[in-house]
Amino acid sequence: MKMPKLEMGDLVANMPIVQGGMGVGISMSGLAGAVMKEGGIGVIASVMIGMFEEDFFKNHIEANIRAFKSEIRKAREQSDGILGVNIMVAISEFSNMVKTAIDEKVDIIFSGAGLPLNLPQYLTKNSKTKLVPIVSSGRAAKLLIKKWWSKYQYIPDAFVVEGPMAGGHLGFKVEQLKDEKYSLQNLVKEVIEAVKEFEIKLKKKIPIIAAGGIFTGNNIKEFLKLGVSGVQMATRFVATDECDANIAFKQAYVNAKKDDTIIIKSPVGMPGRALKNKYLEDVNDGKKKPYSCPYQCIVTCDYKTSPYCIASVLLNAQKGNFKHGYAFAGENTYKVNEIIPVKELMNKLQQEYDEQ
């Protein structure tokens, strides 16, 4: 049985799969374009996207905008499928990145790492870009709908509900990560319930997309049965030929064992899930020293007391330099056992969906 399509207003994806936006430099035009081509929603992560521009250190705002435009256009050249971008609320260049995405007519802006309370204010009269907040509770979903409707007469075009098994920065307290109350299944039910009254009142469908720990086609089927319209997957897309990270980054996923994913305290003030390595061991042993902040990229980062620069270490990892960095990764990373083309991965997910 073919997976159902994912409908978001007038946008229709042939597969109900959103490729998660992974910074720094993990999901750019290479990965996003390949996913678009196979009928999923490809997503470019905007954070630190100008890192390979020659003038990045001197002129990082202009470099980020220039690179963001370039990556969006490169993805469009590969496919006429659905293109999304991920713009974190916590980045200092949030406003510039949102304006750029809307100017470039991207199909969807996904926005989390904080509540995007003012996101609709950037829409122009003729813009068709959909706005999709990433939330971790029904309360957050309700708050956003009420705020957007009262201030902008606009409601979210969908919600991504991200659970505690995701990789990278997590919107939970450490003690909540293993609490069944915060399982993705329970959060999805909570958000579906929270948006129901608004769907009836405003006569508009608000699709829910489940994210965090979804790994197989059978997982996709399980969540669709709960009432979601689609799923977001990130970890599995790292181990693809088209992923924009260095081969050493992808290989770290293939080599990971079950106990290699650990929860760390990130300099941005949130817990994060990453692959343990010597660099993180040194951080825990207090061997890293405070530094000067070259980017001011994350609003919530307390760089004066932090033992390292999160942007620098993630950039090093993206390049395969794990001596000076580490990789963010989802809880199911240990299940990755090979690097394959995106096309093959999408076919596998469909086969797994059919098997159960």
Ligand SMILES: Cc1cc2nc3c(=O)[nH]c(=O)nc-3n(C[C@H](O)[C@H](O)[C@H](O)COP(=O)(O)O)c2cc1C
The other form holds:
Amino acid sequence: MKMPKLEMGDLVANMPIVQGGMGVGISMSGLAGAVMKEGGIGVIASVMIGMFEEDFFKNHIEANIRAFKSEIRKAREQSDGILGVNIMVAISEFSNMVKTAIDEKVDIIFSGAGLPLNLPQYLTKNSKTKLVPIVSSGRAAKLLIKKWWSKYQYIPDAFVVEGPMAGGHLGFKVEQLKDEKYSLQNLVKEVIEAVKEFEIKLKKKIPIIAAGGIFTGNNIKEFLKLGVSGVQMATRFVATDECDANIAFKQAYVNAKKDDTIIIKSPVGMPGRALKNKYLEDVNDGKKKPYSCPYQCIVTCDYKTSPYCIASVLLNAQKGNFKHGYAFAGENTYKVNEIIPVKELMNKLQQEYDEQ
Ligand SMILES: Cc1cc2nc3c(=O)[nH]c(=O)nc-3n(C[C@H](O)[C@H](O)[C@H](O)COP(=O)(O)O)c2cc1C
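Form predicted in complex with the named molecule structure, per the form predicted on its own context:
Below, the chain from earlier opens the complete complex, with every other chain and molecule after it.
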């Protein structure tokens, strides 16, 4: 049976799959465009997207906006499918990036790593861009609905609920990561329950999208049964031909074993999940030194005491330079065993959905 479509107001994706935004050059127009073509929702991550521009170190704000615009347009050239962008609340250029996305008529802004309390203020009279916060609790979902409704008379167009198995920065305390109470299944139930009263009161469906550790079509089926309208997947999309990272980054995923994903203390003040390597061992051993920072890309980054610049280190990994970098990765990275085209991955997910 075909997977159900994902409906978000007037937007309808043929497959209930959102490709998770992956910052510093992992999900740009290449990956997003390919996912859009196959009927999923493609997502370009905005954080430090300008690092690929020649003048970035001289003029990072302009470089970020220019690159973001150009990637959005490139994705649109590839497909007329649904295009989203991921803009983390914690980035210092949050408002510039949101305004750019709305000007460029992006279909959906996904926003997490903090609560996007003022996101609706950027909508213009004719804009159709949908706003989807990424949360990790029912409490956060409730708070956002109440704040947005009282201040802007706007309700989130959907929520992504991101659980503890996701890759990259995590919205949990380290001790919560292994606690069953915070399993994605439990969080999803909690958020569905939390939004119910508002859906009834405000007469609007708020679709829930589950993220973090979803890997197979069977996993998708399990979460749809729990009542979500779609899933967001990132790790599995890294191992595709179209993913914008260097082949060595993808190969690191293929080579990863079960205990290779570890939790790190990120300089931005949140735990993060990454693939362990010599670089991270050196950080642990105190061999890396604080550095100077010309732009403070993440508001919460304590660059004066942090042993490395997270943006530079992630960029190095994106380019395949693991001597000076490491890769963010989800808990299920060890399940990746091949690099395939997005089309084949989407077909596989559909097949796996049909099994059993
Ligand atoms: C390499 C990598 C980079 C990521 N970068 C971002 C990001 O820039 N912004 C964000 O909100 N989430 C980011 N994430 C989280 C994903 O968008 C996604 O929600 C999560 O990884 C889903 O779990 P999965 O990887 O198990 O499918 C990143 C994840 C990975 C693996």
